[in-house]
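Have a look below at one chain only, the form predicted alone, in structure tokens format.
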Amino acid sequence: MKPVLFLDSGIGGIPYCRYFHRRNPGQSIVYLADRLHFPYGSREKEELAAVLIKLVEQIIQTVNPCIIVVACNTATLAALAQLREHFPALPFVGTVPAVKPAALASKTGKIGVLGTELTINESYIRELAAQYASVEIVGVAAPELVEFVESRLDSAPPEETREIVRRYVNRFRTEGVDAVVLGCTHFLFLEEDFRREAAPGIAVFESVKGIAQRIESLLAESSVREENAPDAPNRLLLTGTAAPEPSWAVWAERLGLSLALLNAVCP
């Protein structure tokens, strides 16, 4: 039984998992939240790469996925190349900030990227933009926004959420950008808030649809399709030995997944 596995440190990769699952309801999936190492954004690249290599080794033994989606911009930039090198037989799909379409769409030549500290400081972002257009990138690190989405999104009053988003949009507006890239998967939960606050002068870019299409293209290849089992269980797995927080049971129910620890089924 070989599912498609989505990996993130918390809930940030859920929009990718949810969108793909809705488009492909017959495909088995596993969502793995590495809460033991949350958050990824504050770690050094070498440290995070080592964590993910060890975690994928365990995933292969436990879940045996046909594809792993690194549903985290930070983890992708820090470790995707190393993961592909260590596990050459396993297809990986990375998620990187949608800098290319934002750069090509910009009229002012200035785009904003909102992400974790590691993502904002990664030279790959600027190198990617330079390939497609001569643009200036205004990078803003927002680790506190990751924490907000992870722990308070469901309980925060709508006006508080709008005010937090508005502060970031106004910062970009002051800088003269006309395109903003949501460069952390956690921020996808706030996509509609960002679009509402940014309109009409600033466009908002994300990569959910493109990632789903990439997974589907890999599944269409015979070597992957033939190994997949349509009756494989759909699960939400958590790292760590502590009992899951109540919010994880809510997410499991929303996604139609059974909740379990990586090494032991939860009570």
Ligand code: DGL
Second form
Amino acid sequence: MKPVLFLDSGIGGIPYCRYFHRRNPGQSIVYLADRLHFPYGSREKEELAAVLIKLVEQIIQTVNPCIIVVACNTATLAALAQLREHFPALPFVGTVPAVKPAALASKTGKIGVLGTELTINESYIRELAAQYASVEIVGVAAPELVEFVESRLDSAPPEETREIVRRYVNRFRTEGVDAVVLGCTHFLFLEEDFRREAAPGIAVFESVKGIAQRIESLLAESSVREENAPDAPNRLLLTGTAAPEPSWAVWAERLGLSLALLNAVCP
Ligand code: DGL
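Please could you give me the other form, the form predicted together with the named molecule, since above is the form predicted alone?
Full assembly next; the chain just shown is listed first.
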């Protein structure tokens, strides 16, 4: 069975991978963290697209996945169209901020999108705003929140985490927003904190379940399934040559994946 590959700059895609893996324990999976190029959000769009095209070339040679899930809003907005163009035989699933359900649910006509600099500056958000002409989008870039999740999620005291989340929620509240979209996969780790701080009055939107369903429906198509291929091991792969930081071993254990460097995995 060829694996489904989840890709992010760091731990951000893990909630998608974990949710999918729990629902589909028999499907082999690989999680790839491109820690070498973290953070994606502060890069130029063209530069990031070039990085991702190279990375996907390497992934195809080493992992040979049946689907690539770009479990990163920034990478999706910067490069998904180009990736599909470069690798037409490989199905890609992207993640984009869940603006549509938030816009439909909003009563104040103002929704908030929290993402990386690249995501918030990307024209996709403006195009969506134009599409839902009656809805105003308040975009807030939060690179320090990405950094916080990537490096301090497990070690930060809960009060500190709550305080950081509260600051963002209050900013949206002051703007009159009643729906907030977590437009960066890293922020899903803080979803409960966001929901707690946002209630009552502000609803929180994410896209984990929708992405899992999309992968499942692609797998159900016979052209994607490879019944006769040998089983691939479930792995957590990292880019770069430096030895993994101890936190990666913890994630590998939590997810039941074996940890390795992408460079060290033979085709
Ligand atoms: N997790 C990524 C996203 O969903 C971005 C993190 C980064 O800046 O690398 O946008």
